[in-house]
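A lone chain, given as structure tokens: the form predicted on its own.
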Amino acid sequence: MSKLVPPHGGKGLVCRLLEGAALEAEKKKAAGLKQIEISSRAKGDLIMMGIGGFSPLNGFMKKADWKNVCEKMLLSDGTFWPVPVTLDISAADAKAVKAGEEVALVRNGEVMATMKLEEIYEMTETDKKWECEKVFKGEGPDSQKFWEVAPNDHPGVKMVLAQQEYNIAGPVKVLSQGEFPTKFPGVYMTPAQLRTKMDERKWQKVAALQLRNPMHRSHEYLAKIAAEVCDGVVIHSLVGSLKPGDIPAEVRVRCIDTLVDKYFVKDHIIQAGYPLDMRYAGPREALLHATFRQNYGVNNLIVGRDHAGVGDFYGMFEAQEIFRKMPTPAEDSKRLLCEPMNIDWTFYCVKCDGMASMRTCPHGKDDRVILSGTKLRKMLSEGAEVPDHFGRDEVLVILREYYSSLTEKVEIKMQSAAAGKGM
């Protein structure tokens, strides 16, 4: 009997991925349906619906759910859900289909799913801006001048503003997990696969470390703090698409492999990957990370400094604070049961002669090596020396090899805190 936290929403794992004869039959049917080209973000969302990662969702959101989620972080039935999961189409495609029809959802020539259209609704520029303000606007300096900077500097806002004129909603039947099972064998896991692995180890209290950057010493320290108080830790990295300048998943996976092999007790650590694209929604995305981690069997999400943030749009610990402000539905099954494991800003302190945090280190900023994934990427991309204790030497070898192979450099904008201000 599993002792892991139950999936979100009270319906078990809602998996829309077809297999066997049902899959083959749906593929044949899909060949005769109108094809709708989808974005990379929608592909990741579809796969998560397929494997149960987005339980209890069974398809893309109707307008009522979209509005409720943006405004109240609740689905229409009162279930907690922090970010909209929608599918946009062009005005021409919207005119060519009608409610009640089925369509095939395609990404770069591969049919990813079929969808029963229950609703087609317009998304005006006003609607898109309203979504951006509700989901992406934070309390950092850049959000004080949100519409001056966000359309150019916030990748999540840019993505929403670039969406097409209509959304379609309805249940999906997912036909593919894309390239992830073959590209990341042993790392990419469905919620059922990860749950099985953790049940075999008899884990009950589990923490997840969310990663989109290469794993540096601060990440390692966070994972080890969690390992001290939990049965195990899942280093759960995003293997979907990122913004330009971020490091590809295959490079990050190699770095994590090296660290797990050399610096962790393997009985208490699992490396896994999930197929989403980053939305860079800061606090709201921290809640999304906790929501789908619950589906993977995780009951604690490590939340440190500027979780899922970008630029200076969010306060340093705004992602921790939002867990205290989120709605709590009356029914347990509709609540978010994955709780934050809040950890203060961590760094290497020369005087402490080790990793420390603002809670444990009494020394000043001149004694601290400030650790940040963005700062590491900037130093490596510019060929600068990486300070001692910033990253493990074995990891830096892999990252330098990657950066030396690049023919084009992308300018990396530093967040003011990551640059060392304000400590």
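Positions refer to the first chain, counted from 1. Predicted model only: the values in this text are computed from it and were never measured. Between two forms, the rigid core is defined as the largest C-alpha subset superposing within 1.5 Å. First, how it differs from the form predicted together with a further copy of the same chain.
The two forms, fitted on the rigid core, differ between the two forms by 2 Å or more at the CA of Val149. A displacement of 2 angstroms or greater separates the C-alpha positions of Ala384 between the two forms, with the rigid core held in common.
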Second form
2 protein chains.
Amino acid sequence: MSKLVPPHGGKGLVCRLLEGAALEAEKKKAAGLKQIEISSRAKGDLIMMGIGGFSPLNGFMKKADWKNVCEKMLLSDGTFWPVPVTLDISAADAKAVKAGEEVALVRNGEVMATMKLEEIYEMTETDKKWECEKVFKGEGPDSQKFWEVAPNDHPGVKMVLAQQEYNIAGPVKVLSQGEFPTKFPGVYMTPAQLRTKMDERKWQKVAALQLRNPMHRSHEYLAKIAAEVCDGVVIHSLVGSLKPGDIPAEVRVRCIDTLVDKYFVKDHIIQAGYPLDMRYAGPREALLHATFRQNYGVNNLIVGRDHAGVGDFYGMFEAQEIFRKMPTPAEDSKRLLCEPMNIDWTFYCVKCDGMASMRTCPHGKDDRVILSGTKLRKMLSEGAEVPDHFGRDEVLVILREYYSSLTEKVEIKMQSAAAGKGM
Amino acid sequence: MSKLVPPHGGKGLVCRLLEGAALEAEKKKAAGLKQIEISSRAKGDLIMMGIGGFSPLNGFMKKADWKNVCEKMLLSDGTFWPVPVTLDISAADAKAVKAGEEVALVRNGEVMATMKLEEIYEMTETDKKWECEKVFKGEGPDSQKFWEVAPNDHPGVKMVLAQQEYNIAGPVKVLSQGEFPTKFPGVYMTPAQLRTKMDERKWQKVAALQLRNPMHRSHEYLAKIAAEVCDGVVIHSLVGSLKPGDIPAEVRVRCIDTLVDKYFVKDHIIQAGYPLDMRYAGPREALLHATFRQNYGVNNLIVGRDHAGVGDFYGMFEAQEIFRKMPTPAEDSKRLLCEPMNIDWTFYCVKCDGMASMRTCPHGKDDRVILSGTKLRKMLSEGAEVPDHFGRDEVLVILREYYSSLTEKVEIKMQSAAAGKGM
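Right, the form predicted on its own is done, so what does the form predicted together with a further copy of the same chain look like?
Below, the chain from earlier opens the complete complex, with every other chain and molecule after it.
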């Protein structure tokens, strides 16, 4: 008997991925359907629907769900859900299809899914702005400011505002998990696969560390605090797309492999990856992270500094605060059961003689080893020494290698350009 | 509105301490009652009943409660309670009193309480042995062995077997908190006082670190893990009596003062003391620690290695295991609501470059700084260097001072003895 938290929504894992003969038949059928090109974000969402990561969703949201989720973080049946999961199409495509019809959803030439159209609804500029205001605007002073001055600088907002004129909604049948199973073998896992691994270890209280950056000592410390008080910890990386300039998943996964190998006790740690793109929705995305973690069998999400934030758009701990303001559906099965494990800003402190956070270290700024991401990237790409205790040597080696490969690429490009100019 | 866990037993804080005019009147009356000398352990128990630390108990246990508690860890009304709280008297005293009578309970000349005798019951050698077997015998192989070979080497067992021939039971009126409020000002606290302090800080999730030894890095680490994930931590020391050779509470409190001052963030830590004597009941005593912690408003008890154990009598983590085997009374108010926060064996690890535990450090014995209590005492009393990272310098200074004062006392005694012999 599994001791893990049940999937969100009270319907078990809702997996829309077809297999075997049903898959082959659907693929054949899909070839004859109208093909609709989808975004990278929609591809990730589809795979999550396929593998049960987005239980209880069985497809993209209708207008009533979209509105309720934006406004109240509830599906129209009262189940908690924090961010819209919608699929946009162009005005031309919207005219060419009608409710009741089936369509094929395609990304870069691969048919990802078929969908039974139940609703086609317009998304005006006003609708999109309203969605952004509800979903991306935090409540802190930082958020207010960006919202008034430069919403377009926010990559999440930009993505929603760039959506096409219509949304289509309806249940999906998913035909592929894309490149993830082959690109990240042993790391990319479905909720059922992760649950099996955790059941084998008899885990019950499990924390997940959401990760989309390389893992330094500060992240390691978060995972280790959780490992001290839970049965186990899942280092759960986003292996979908990030904004340009971020470190690709392949490199991050290698860093985590090394760390797990050298600095963790195998019995209490699992590395896994999930196929979503970042939405950069800060607090609301932290809630989404907790929601799909519940489907993966995780009942504690580590929520640290600026979770799912970007730039200075959100207050440092707004994601921790939103968990306190969540709506509480009356029925237990409709509530979010994955709880936040809030941890403060963490760092190495020389006087503490170890890792600590603002909650446990009473010392001063000068005693703490803190580096901004920008400064670290500069050090790594220039081959400069990173201060002691900031990261593990084994991880820094991998990152240096990555950054120097970038520099080489730039140099090769510059040389080719120069050669092209006949110099 | 307090967010803290309610006191155990569903009756609020049951405080039997008298104050003001009622106290004066009872003192006057007590002078005319039969005086019964009580043990140090009973004095601590009485004060806990006085201040609400033993809620819902209102006096010493009758035979039915004693039996039920030994056997099932339940009072006869079904409320959880893990160890007997009884008061022994001699056969001569038992003959001189009768049920319905009031008696005065005296310790070292001070009337601690009055008690209305509701029951006088014999405790045969068989009864006492049975109690010990139920309460002190753990379930691990270590415990089995000691039980068969040398139960009298166990200080808790010895104490029970040395009890007098009868127990008396009935509700008490407590007249004094003994020396604790004046001897440990600002540290000794009643449950109501600690609750007020925690309510002022709006704490809800609170962990207690049970302490009866000086606080080294390994204990500091336990408190800090808890501080990372709870609203606050109470370093809660036993300030009652210990077995000979242990470090007295005054010295321990000074060590903790220093640590809290230099290495903790004030907002998340409180030092407090409670007046009980150690029972050395290992797993069962861990449950008692959790039970009265709930009365103090604490909902997580840190349970580490060999909690409330002594010598090698219990398995290292038997105290963590017993929480899983606890009886679960049907009514919520009768259940224990303070949960264990289980933490593994902790130490400094050179390769980890910080504190860790068996759950978080994958390295070898040679990388870890681990000292036995005996070895540490030897180093401190001989003024030898303690290995780096084992303790904080500020604490080691206090301990060295204490140990050298002991050595001086021994020398003075030896000199006086020598002088006495006319050498």
